[in-house]
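In the form predicted alone, a lone chain appears below as structure tokens.
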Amino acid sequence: MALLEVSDLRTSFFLRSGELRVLDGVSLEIQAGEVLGLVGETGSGKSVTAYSITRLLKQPGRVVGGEVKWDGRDLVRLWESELEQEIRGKEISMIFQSPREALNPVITVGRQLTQVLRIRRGMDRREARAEAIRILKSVYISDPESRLDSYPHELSGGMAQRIMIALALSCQPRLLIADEPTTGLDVTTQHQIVLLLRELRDRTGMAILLITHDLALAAQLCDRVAVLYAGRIAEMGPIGHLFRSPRHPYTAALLASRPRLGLQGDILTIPGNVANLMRPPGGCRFHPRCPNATQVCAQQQPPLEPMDPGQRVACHNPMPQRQELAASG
């Protein structure tokens, strides 16, 4: 059984001018130990899907249908008080695009993870320092006594993160959710915080969803991929299968249009602009878009089916299997 499985999730946002359907039946699952990543353009849904697992949506959002199973529990259906007590924070922990947005700015480092060491773990003052710095030597932060005393701007941007990801760290999740972890850092703090993950995967045995834009990040750290395009899942499977020959004309376009060594001339778009979640196009939500679209695409929504070389795709009429992967399958 996975350790988390979201089936036909479904989230709108309820504005004046009316209905906004931002995730319109996303089905996942992560697996222990599994890092999953989710990505997609900017408005597809891949922040709002993490704020829809933990129910932290803010108005006015909503989960409007679907289930998200926790050891076979709904955590869409479960009380708020049993969700903070026993899953949020203790069970699922999240990291923030914003790490200064998300940490208390007028409250030391030490304060703020101590609080959560003796609030959450039941732990005395002097054990919460002790493990305190434990955690922040973990993740690699220098001088571990002294960084307890700053505030959140007097930090750096990837210390600020480290921070994030020792708060997140400190209740030992079994399930880490890292919202654009790298977002706003240097070449050099992002490939420092993408090591940091996957040690910390490796070393904890924790599962991690990783929501990103950016496709090389994925590539570096996932296992699985799942392609998110306007609040539904394109595209699903293995990191080299998606990679070396996706099926879905999205995920086809968004590997085209990737910086990369080499490349002269311009980079390629994808054509158009992202479905108007207000007034959404019927059938696929892609196929205004899409170079295979036919008749059908604008008729009937495809249904997610397994696909070779190993994905799931929801496509009526996907990319061919790359010639190489067909001959050696």
Second form
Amino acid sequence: MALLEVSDLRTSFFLRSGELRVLDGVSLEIQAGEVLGLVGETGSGKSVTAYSITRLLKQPGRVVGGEVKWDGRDLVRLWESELEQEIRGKEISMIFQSPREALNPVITVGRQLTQVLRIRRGMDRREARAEAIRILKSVYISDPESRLDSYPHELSGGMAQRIMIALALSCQPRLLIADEPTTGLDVTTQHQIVLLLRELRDRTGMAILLITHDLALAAQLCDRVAVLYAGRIAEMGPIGHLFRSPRHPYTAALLASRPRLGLQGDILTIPGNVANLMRPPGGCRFHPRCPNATQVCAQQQPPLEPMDPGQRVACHNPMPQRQELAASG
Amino acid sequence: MAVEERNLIAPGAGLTAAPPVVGRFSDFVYQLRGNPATFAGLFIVVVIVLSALLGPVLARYDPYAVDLGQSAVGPSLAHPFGTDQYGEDILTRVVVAARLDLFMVLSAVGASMLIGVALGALAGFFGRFFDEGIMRSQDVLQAFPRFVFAMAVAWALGPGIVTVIVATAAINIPGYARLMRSLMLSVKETQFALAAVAVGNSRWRLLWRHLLPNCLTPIIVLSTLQCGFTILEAAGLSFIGLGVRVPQAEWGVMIAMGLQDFLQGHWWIYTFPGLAIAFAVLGFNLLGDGLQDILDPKRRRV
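Based on the form predicted alone presented above, generate the structure block for the form predicted together with its partner chain.
Everything in the complex follows now, all chains and molecules, and the chain you saw is the first one.
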């Protein structure tokens, strides 16, 4: 059974000008210990998916339909107090982009860590401090004893993200949602954070939902990837398979638009703009920009159907399977 | 363990050692040195606090020793500030009065801060009808001119020390509530507020342990400035007879006593307590302005 099972999740933002359907039936599942990447353009609903799962959406956003199953419980229908006491931090934790802004500027790192340990794991002051030091060591903070007394503005971006990770892992969650965890960090630091996340996954066996627009990052870290377009899953599958043989035209276009070494000529771009969520195109939301679009695409929403082993695609006219892949099985 | 040691180099590379720790106190002194006006303010406030603590010990006379033979004597070596109509030494009374005035001011500012900050925090954090209900009630309080409202409260309660505290506290509450609400509105939208909840803090903890400390700097500055105004208002209430009553050594009362002898030209009776008030207000205002600079990380000296 999957650790987390999201089915037909619908989230809307209720604005004065109307209902903005940011998520329109997103379904995905995460197995224990798995790293699932959620990729897509800005505005495709990646972060909203994360916030809908943990119920951290801000006004005027609201989950209007669907289920988020965790241990047989539907997080969408749980009381706020149950989420606070039993889910957030303990079962599902989050890290964010711009880590320095995700730490409280007026409280020392040590206090932020020990606070959570004391209320959530019932430790006394000394136990909490010892545990905080242990956790900081596990995310490779050098000299953790003195770091405990630092304020977030005294930290570098990479160190702040390590501490944010330490904070998120302090209650040993089974799922870590990482919302663009490397945005705003330099490339070397990005790499270190990726290595750290991978190692933590191997060591603790927690699952990670990695939200990113960086396909290279997804390739480094993920077991499977789900591609989100305009609030719907376009394609989902094992990372190698999806990168080598994308079946959805959007995934293919996304991969083709990556800058690559030794690339001749211009980078391919996807024509048109991201769908207007206030008045989304009928049928498949990608059809106005799709090279494979036919009549049926404008009329019927394609269901997310299994295509290759482990791969699911929502497309009426998928790309052909690449030959070398078919040959190798 | 082997895994950890191997990775200790790669992911942790480039982390520098912690910077040398600068003591909070020595940093405070350093900030003060670059800011003479604040230093002057702090000095005045310290003098007032010391006279409040030690006044009765230091004073050469009993502040309530009536000596009609020495009635309304001008400044001299024996009585540097002169004596009032009852022959009481004015220097002694000015110094001793610091205790009562400071007590009233700190109680009033403290009480209004606690109530105002709590109201503002709830209004800003929970919004909706909390916000509407609390802030409209503050609007009602603010609809009257400050001092007129204080007079009305004092008149309703009858004269006394508690009256002064309640009346001056009541007029200060809306200022705190408004400031706190606006601070809370901006700070609750920050990334760290979201992150704190995401890693497992309850909303209630978020409000008091994470968001409130982020709002304290402006509150401290406002409180210091408010102390200055409150001294004026407390003395004002006593001056018009709605606060502390005549035999008490209190700056406002002493000015009122001096005014009875205004036409006789006994200027020292009202001038010295008046100067005491002026200095106290000046001190708190200078300190408040300076604290604004010192406590704001963007404006401090490096």
